[in-house]
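One chain comes next, on its own, written out as structure tokens in the form predicted on its own.
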Amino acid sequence: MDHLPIFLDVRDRPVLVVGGGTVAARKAEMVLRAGARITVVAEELSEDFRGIADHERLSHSRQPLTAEAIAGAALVYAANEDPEIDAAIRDLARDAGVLVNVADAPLNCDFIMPAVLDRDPLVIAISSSGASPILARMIKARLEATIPAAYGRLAAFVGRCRDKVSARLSPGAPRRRFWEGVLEGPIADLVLTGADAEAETELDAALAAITKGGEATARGEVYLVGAGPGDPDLLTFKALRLIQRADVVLYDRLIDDGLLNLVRRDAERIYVGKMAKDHTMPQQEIGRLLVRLAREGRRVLRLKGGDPFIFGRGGEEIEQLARAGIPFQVVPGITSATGSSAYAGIPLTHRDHAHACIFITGHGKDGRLDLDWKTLLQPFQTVVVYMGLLLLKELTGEFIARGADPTLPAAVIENATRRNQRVVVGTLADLYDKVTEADIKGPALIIIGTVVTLRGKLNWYTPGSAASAAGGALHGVSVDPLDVAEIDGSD
């Protein structure tokens, strides 16, 4: 270890940031952020400044630095970005016992500055001991992605209840024990959601118990968590919480293992999967077995495809959780519509082509479509079909016969996200024709609206694709109109 990691209390000291350029103000934002009192010592403050040049705590200075100024700060930063300027500066601190920083010179410094990952009071500092700064970053940004900013509230809490839990806990294996089971268990959900003076009753409530030499009942919960459409970095941070907490999980057909990888390893797993006239487990039963695992105590995840609200049946789920008073906790999920059309490069509204969109479901009740065609065929909308594949003839022959136009552009998009997507392009007349052929087979979207021909503009990236393998995101750039026939993913 070529650095020792600490945390300097530095809350109203003073500190020397000498440079007024970029660097000086990045490091006098992060110095501020830790209540420190700060002199800026420069000719002129650049446009960074422009935040913090007013901050109460902040002072500029045009004076040249003296020995004297130096010898009065906790610790100085060198951030003139003129080596030998700043190695000066660098001299003078030494010579009055002051820590230094040398902005870009980590042989020239007392200390160095890590990559910091900010959920005050919790605090993450990562550091490379100066090799690679990038790499460091690269890596907070990763920690930004799984650590959500509500663990900041959760710190904060567990601070101000420290002392009534010390008080009643002996220190070690039993205090432990209690902390282990608030932060991974529904208190600290509370918290995480803003309840903090519910989660606090629970935690008095849990002490009592301990405390007269019993347990805390075990109380389980359901998370209702929409996992997107099929692509695992579509899910939410929140998402990816719960699903990591979960004893059990109930998942859907379309949860592919990429997503049951992020459930615990020891997590218990039920399918419960739908299809047209196959049903794993009928509608009513999944409630039931929802109330009778929380009932055990069980934190449990009801894992669905897309949204919960949208076409996921996730209100008559929570219906049954409220009758039986279960607590529960529903996570959005982004919706197949939307995910499906961006990863396909067909906008769902565009001024040009669709005002409106609306989301309707194919699966028709006893095989027959039952539907508002007189608000389906009004012009400049965009129809989203969910569940309509395999009603796909009848459903394009009711479009044209009840008046739209036989041409209008509609699409396919059959395993949306995922790197085995296709798209099936064509129009009302003959896009049964062609899903045929190309032997679709789903789970798939229906896109219909003059909307569809916009994939034609650009050449987007499809998940399967080379740039997609290469970490590449969705990008476009303008190339030659494709044949509206044009099939297209990786198979």
The other form holds:
Amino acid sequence: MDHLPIFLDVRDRPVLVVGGGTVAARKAEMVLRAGARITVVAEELSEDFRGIADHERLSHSRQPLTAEAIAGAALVYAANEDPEIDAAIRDLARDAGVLVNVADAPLNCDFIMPAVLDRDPLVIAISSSGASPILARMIKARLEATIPAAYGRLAAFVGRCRDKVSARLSPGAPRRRFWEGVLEGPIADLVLTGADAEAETELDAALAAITKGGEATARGEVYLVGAGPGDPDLLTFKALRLIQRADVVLYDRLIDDGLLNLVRRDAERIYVGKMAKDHTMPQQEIGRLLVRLAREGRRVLRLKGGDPFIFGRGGEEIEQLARAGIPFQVVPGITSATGSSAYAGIPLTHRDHAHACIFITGHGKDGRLDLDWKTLLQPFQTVVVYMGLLLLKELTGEFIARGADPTLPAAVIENATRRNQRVVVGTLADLYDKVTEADIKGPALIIIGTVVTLRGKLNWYTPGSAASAAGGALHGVSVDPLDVAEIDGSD
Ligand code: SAH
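Having seen the form predicted on its own, could you now give me the structure of the form predicted in complex with S-adenosyl-L-homocysteine (SAH)?
Time for the whole complex; same chain goes first.
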């Protein structure tokens, strides 16, 4: 982080804005909104000052700037839009030990101005550390659209009720939980529709009920959440909400760091990962741990790669929860088959190629595959194999031995949807060799079927291709192109 984000109280404090043009006017406006007293030092004030020139907290000085004036200021804005003059003001401010902002020169600044989304008292400040103010403004525009104007009122409501809640609930989990209940439930809805008085009555009732029943009655619950194949942009809103609500998180190897960063910082993280051969924590034990943590009254997040109910053993975990009477929620995720399909440009069904798609696991018993070959060898279908990398040689060999065309296209997608996604395309006959040569380690998914040939047409991501340069979201993916290493025989 290049800058420390803080919110400064400048109410009634003196701030100097040096300059009378557009940039100076914009800075002055923002500082006035925060309640400071401003002196604008400039020969003339431009038209841009029209709305604020008469403000009671703004005074205009035509006197040359003195070192004393600078030393007495809480902050200085050098906004003459003349690099030399602004640099001289910066030097004066630094000599006086006063923090200075130089317009359009982030490297010369002690502090920079974020893009601000104002839902007073709720304020969101966005900064790109000076790297791209336009990007910061674009993000601000998006937030403008998603954060209702009434959130300011909601924040004010909470501010008004804070003291009485703090007086009755102990800090930490009890208070946090109470406020989350308020903010995510009908009380917040009342505030957002303008019924503040009714909302406060409801809040008082909820507070009374809790203090009567005692805080110890707080009930834990478990969220079994599908986190998708890796790209955090593929989370559902619900997954994100529960991820941020959890007190403790159980995660495994398929969970990307980018996803874990979304967990609350004070939440406990427990790794229960499994490598194919070395079982860190048996399934039963994970289930028992979920039950124990929930019984402690905690909100437990079980984060699963992909979808929890697709080869995720989510069913077994919630069986244990159900038996123990622990409340739980299951949130679906994008399974790695659809993630791979979209990000590798291989549709799983297609009018001319596949009218069905089968998901199987290639995780054989005792190193041997036990599959329903009659079904798998049907024409016009796509077969997607999870956990098949270790037995890839046996798998492709069996397909051929049982009558499949050795030239049937097949692909392996490693680290699908992540920045290090790799795609190996071949046929049943040569896929294993190509995968070995590419040193694919997984997690990887195998796609078998003629749909794989469509990748040539639909692979929007081939680095340097016209489509990837043009940007956009052809496959419903983020605009930022993945760094896809191509080891692609057929393209
Ligand atoms: N519930 C998960 C699957 C868990 S089984 C889901 O819905 O995706 C684990 C297997 O999933 C891995 O062996 C691999 O075949 C596949 N897998 C998971 N994440 C993947 C990824 N990012 N890229 C490719 N395959 C992945």
